[in-house]
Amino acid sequence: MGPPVNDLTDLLGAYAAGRTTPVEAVDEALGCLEKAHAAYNCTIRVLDERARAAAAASARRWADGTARPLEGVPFGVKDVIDVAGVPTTHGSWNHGDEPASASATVVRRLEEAGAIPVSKDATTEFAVGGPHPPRFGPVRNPWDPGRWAGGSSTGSAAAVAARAVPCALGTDVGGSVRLPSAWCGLTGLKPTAGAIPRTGVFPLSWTTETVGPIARSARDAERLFAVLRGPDGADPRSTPLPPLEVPARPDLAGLRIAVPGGAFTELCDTAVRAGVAHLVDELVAAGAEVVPGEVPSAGDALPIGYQIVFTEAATLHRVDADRWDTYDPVVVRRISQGIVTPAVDYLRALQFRVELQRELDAVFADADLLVVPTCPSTAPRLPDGTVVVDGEEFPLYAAQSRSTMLGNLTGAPGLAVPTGLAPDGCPVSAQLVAPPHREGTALWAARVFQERTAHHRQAPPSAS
């Protein structure tokens, strides 16, 4: 009987009743992610030794006893995300040669907890270029191969999706852990800003970015949450936190929610503006209740959000100009804006950051969560990259980050839950928005749904 390697808290309870060992468990993920990886191109290493030493360890602590909150499980790791002894490629030819020396705070805490690395995931070229990163080539989408899985933590969704781990490591900058997680029906969460240190992850933009769990479900990312959080007193912006508190009532009795339209559902799919209603009535039919709340400026938040992460970038790759033949065109294309960026617009943008957080506030001060799209549309079709809202196409970056961008500059929290399939057979998915340092509610939220639906349980076609 193989392990239920696809739900991170139902294979601890197989661990625990003895129906699989951690070193089944991860055979099993290594053979899956092979073939995972020949379908969708979704692996950059498997990391096979490492993992069946950890395994064997793992076993023992199961047998006598010492078992660790997350011993056994295997997990992904995208791969600008460092893991000791291992290269770290950011998915460009102009790095990964060189072993890490340590393990990102991230892994480490992951394996100190008991879970078991066993691959680094496919990235965009460093987590900020295209489809086609010119090094490793597109991550395609389990749930229909001739499309993406998103971006920038494509490999690691896909892999979660594919069935052949339970759970991944991803970064989010403009959404990039929440966009792979809608579009390969995974629940994905960007932590509050700092909450998780980045230490040991290659930096992107210090402004917006967070490293953040890729699961299949709110009850496994609160697993993942709970021990990733926490200062790590190496990164200056992760600082003490409040307590992790998600009500383990299994209704909603108290909650407000506010769903706002305006720039959230401009742009938007029928499919996914259905999935956004169904979450909405699942959660008032717990108890919860639909309270006013708009984002005035929730349109401005994506193209000054692209502008404060193109600058920030363009400081860091400036130094290698000369090596620029070899980026990715898409990457070169957002350094380049960026190292045009006047500092009169870019100071503007960081002002205009706190504008939009005052009118989160605003929000928050009557409804303890937000629930809008996490992207308007089902998966972006290869190789052109577009999207298709109700049968009109649309570059990909006009639309993919309308919604997440509102978490990367105000610092909010968002968790990604997929509500169902649209008429196209792929996932659609909602972004629950809760104030900063209150993860707990969202995650509440999505487990109270997710005990009442079963969406996230659907798996590809091609996944068995």
Contents of the next structure:
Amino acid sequence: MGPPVNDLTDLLGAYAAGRTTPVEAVDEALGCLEKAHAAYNCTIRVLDERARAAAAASARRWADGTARPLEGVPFGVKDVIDVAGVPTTHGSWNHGDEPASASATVVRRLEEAGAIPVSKDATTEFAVGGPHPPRFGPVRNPWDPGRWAGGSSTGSAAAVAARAVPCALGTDVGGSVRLPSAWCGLTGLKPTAGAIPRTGVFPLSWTTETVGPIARSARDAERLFAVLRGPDGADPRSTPLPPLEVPARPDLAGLRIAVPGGAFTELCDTAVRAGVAHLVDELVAAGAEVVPGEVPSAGDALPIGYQIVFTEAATLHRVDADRWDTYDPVVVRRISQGIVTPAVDYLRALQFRVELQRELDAVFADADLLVVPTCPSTAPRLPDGTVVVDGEEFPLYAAQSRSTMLGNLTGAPGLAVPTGLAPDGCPVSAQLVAPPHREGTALWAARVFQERTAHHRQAPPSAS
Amino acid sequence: MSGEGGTTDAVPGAEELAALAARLGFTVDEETVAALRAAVVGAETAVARLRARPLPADGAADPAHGDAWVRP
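Having gone through the form predicted on its own, I am curious about the other one (the form predicted together with the partner chain); can you provide its structure?
Below: every chain and molecule of the assembly, starting with the one above.
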């Protein structure tokens, strides 16, 4: 009997101490996934045979002293990311019942580090559809099955929150790693654009898209990111990177944080704002200093970011335009906006991206991190997906990505960190936004916050 | 006439948008055209503001600067 296993770092410790083995852990993950899927509809395919074989090999490595950095850690894979020999459905009727010929770079890297893919997780259709994908249906939130787990990395977040797997791979075009992480009480990293190769990931928007880990702690996100990052020679946006530097200190002396208001907080529930304030208080108590910093054009990041996303998505999906009648109608409604975006507006939007980056440069001249809400509310209600802010209902897409699109549009990294529970019993979250390739600063601050608090260890009542 | 956060007069009508979509190779039904037009109208205020905003005088006109920003 050892300490409880809350995250993958604990799991590796349990393997090292001989308290459990990858065979036992993968067995348990597969059993939990089956129960989680029955309750939340989070899984498209379980990779049981392959996972059990890998677990046996991992157990041998732990026994003979050749364990790799993530040896025997089970993980989920959003089903827009290829796993060799397994179909990638993209959550759609329209693609993907042929097995993928090769694994995505991110899957291959985790496997080479010893981790074991155990599931293909539910996604909104093509990572852009609504909460009710026609082929697989909605994913329910383990914190409240009457709510959505968020999207688009919906099944991945639900499976991690349900304690079925310790971590998963998602993709993020407007917040699709950070939003479901926020709504499920998890720690999710959208890295700097280009830091993690997208090879083998079904594309949605080349300007804004990243792959990122969904985890239960900042220290886990750091371990995963360390393995996932760096060029693969295939993704043209993925170039050589500086070393990942995450201070190991337990304090934050010298860290400067800006806490902008404006568009980030003007439509934001009281409980979410209280969570941001709590995070700031803890960071300051650990030695950080609050400095001024605003992003004047942040309010336009969402509509202009969507303009880029949907124009690129419409371009990518034109090849299937004769099959749009079989798509999720929400996919069609969303990406069809991009058909009629004039080229001069698309290019002006890309120029706006540069302007926003310069606004961030001005803030980051005096600050190391921005602290903002991850999203305005707790998880959206099913079936309609409405977001409730201080008792008032708002449409999902008008509200959800208000603070996350900034990172997609500029390329800046953002880390979603759970900051507690709202009065409705569901998690709230704050986001740490860093300059490009300074993920280490956000991971450091989040780790220190999590060493001082226990929000990241809270499990949904159904999984406790 | 103002729509929800946008100006409907400034946005082409449904027929024109449908014709454009067809010319570009997309098959979209009337309902979709209505939805996409509503979305365009919804974003029009922000997009119009951007069109009218002068570019910074320090070279931001080339979107390649946006890619360079995230390159180490």
